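Starting off, we have a lone chain in the form predicted alone, written out as structure tokens.
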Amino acid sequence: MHKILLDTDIGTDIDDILALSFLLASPEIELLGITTAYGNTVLRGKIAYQVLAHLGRAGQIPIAAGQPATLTSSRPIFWPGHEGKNIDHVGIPDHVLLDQPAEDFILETVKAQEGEVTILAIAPLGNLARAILKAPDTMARVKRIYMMGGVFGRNDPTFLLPVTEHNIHSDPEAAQVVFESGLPITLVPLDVTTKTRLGQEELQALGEVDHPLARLLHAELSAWLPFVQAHDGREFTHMHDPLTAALLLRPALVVHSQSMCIGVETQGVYTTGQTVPISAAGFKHVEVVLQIDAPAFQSFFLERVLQLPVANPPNLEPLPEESGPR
């Protein structure tokens, strides 16, 4: 059994939700907790609540909302007022999320399960960065951590790639941090993730699928898709975060991977946010994912989300004010 904590900004880009669904769907995983990253963390954290809710588990797996602004508060956020368009999630009192800092109930849960917790790190890094600083002795007992984030393959003739990936950009100081930690990491970078594909064949097969979470992903990804092609003139997304939490699975997926030591760009005027391969005395912690089996990952990924488990009747309400996980 795999006890996994998500770190996710869910409710932007559709691959979040992917991921979360992608988790639930998965009994060889037991999910101890979301935090939210980056922006409107409350929000983020309702429209998590709202995914649960649609597997008849809200209030069974503790939420935490995670400080709005980058670790430094000294960088703008990316692309703010977007989140949760899509997701009914008006009217769900704050209360549904723990009082708590995320970085708390991180290190809280690393410390009650030493050596156990893996970290799904799908988001900006502020939260892991805050609970390294406050607590790095604590944060020494994570059994590893799955990250998306980076690029290195700008080489690819089939795809022309930016020099920096949102995730580590979008908090550069954050990211530095959690690198320079020594934790163990697996990082699955953008020049990996965008060999994945989602497009209408699998969106009509989440239509085919009597399950009100596969409802939802339909009408996510009936929203997306247009918006992405508008925007990049492709008819599929990326399935950035879900194939690093189907990495963490099926570790057999990963072709070619290399252990990195790895630095962040902070300072450049172009390159802010890239991650660099670096000198460090033999010290690489960092297993960079460099080649998967892509059609073995999609079939995976289909197998679980088109196979939805129905645990408990769906429960779509708000918690009423006095069960609410305090």
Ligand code: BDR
Contents of the next structure:
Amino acid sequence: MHKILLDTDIGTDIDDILALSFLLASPEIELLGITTAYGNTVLRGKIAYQVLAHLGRAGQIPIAAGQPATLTSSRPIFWPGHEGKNIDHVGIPDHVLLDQPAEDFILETVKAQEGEVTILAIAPLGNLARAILKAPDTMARVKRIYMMGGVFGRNDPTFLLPVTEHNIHSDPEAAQVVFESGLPITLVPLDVTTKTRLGQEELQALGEVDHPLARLLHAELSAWLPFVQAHDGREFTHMHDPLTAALLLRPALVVHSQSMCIGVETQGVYTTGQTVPISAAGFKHVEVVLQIDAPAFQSFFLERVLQLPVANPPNLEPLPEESGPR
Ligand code: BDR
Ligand code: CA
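What I would like now is the form predicted in complex with the named molecule, since the data block earlier showed the form predicted alone; can you produce it?
Okay, now the whole complex, with that chain kicking things off.
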């Protein structure tokens, strides 16, 4: 059984809700809690709550909102006001979330489950950085961090990959703290996540599943795919975060990885947030995934998400006042 803490910016890119659904459909995972990062973290927490509700699990998995600002509070939040546009979060009371900041919940959980907690980090890294700065000795008990982030582009002669990736670029000082912590990290960069695709075929398959969560995902994806098409000219979306979750469960999907020490550019003119392999530092505690079995991942992901556990029954109504898991 994998004991997992999920740190997510659910509500912006569709891939976080897909990753959470994939985790909830995976019997070998014990989801210890969800922390939300970056910007409107309370709203993100309520979106996560709605996902749980669609499986009848609302109130069973603790959710803690992180601090809205970046680590140094000096960076703007990218694209605010677009979180969870198609998800009904109005009417979900604040008290469904823990009355505790995300970093404290992370520390408490890591302490309680000595050496057993894997953190799945699929968002800008403010929550993890704050936990590390507050109690590095406690965070040293984390088993491993699986992180979606960064880009290297060494095998991209067409220059299609950008110089920076969103999760690192959005809060580079936080990412720097996490990389400098020395904690064991498996890093899943754009170089491999852009090998994954979800498009019309998968949308259609989801549409045929008779499950409240599948209907929610179908509605989300139906709105997201035209946006991606208009914005990037692609007919598919990438599954950055689900891939990271899947590699945690099935390391055999990794075809090639390399140990590195990673620095983060924080003062570039064009390169702020760039992930840079720095060989001089010597201590190579970041395992960077450089090649994956993309078709095997696609099948694994769909197999899980098209067979969601039966909701028992979905508790889609918000909890009455003061009955949440505070
Ligand atoms: C990462 O940024 C977010 O938009 C996605 O959810 C993913 O975690 C991809 O760069
Ligand atoms: Ca994300």
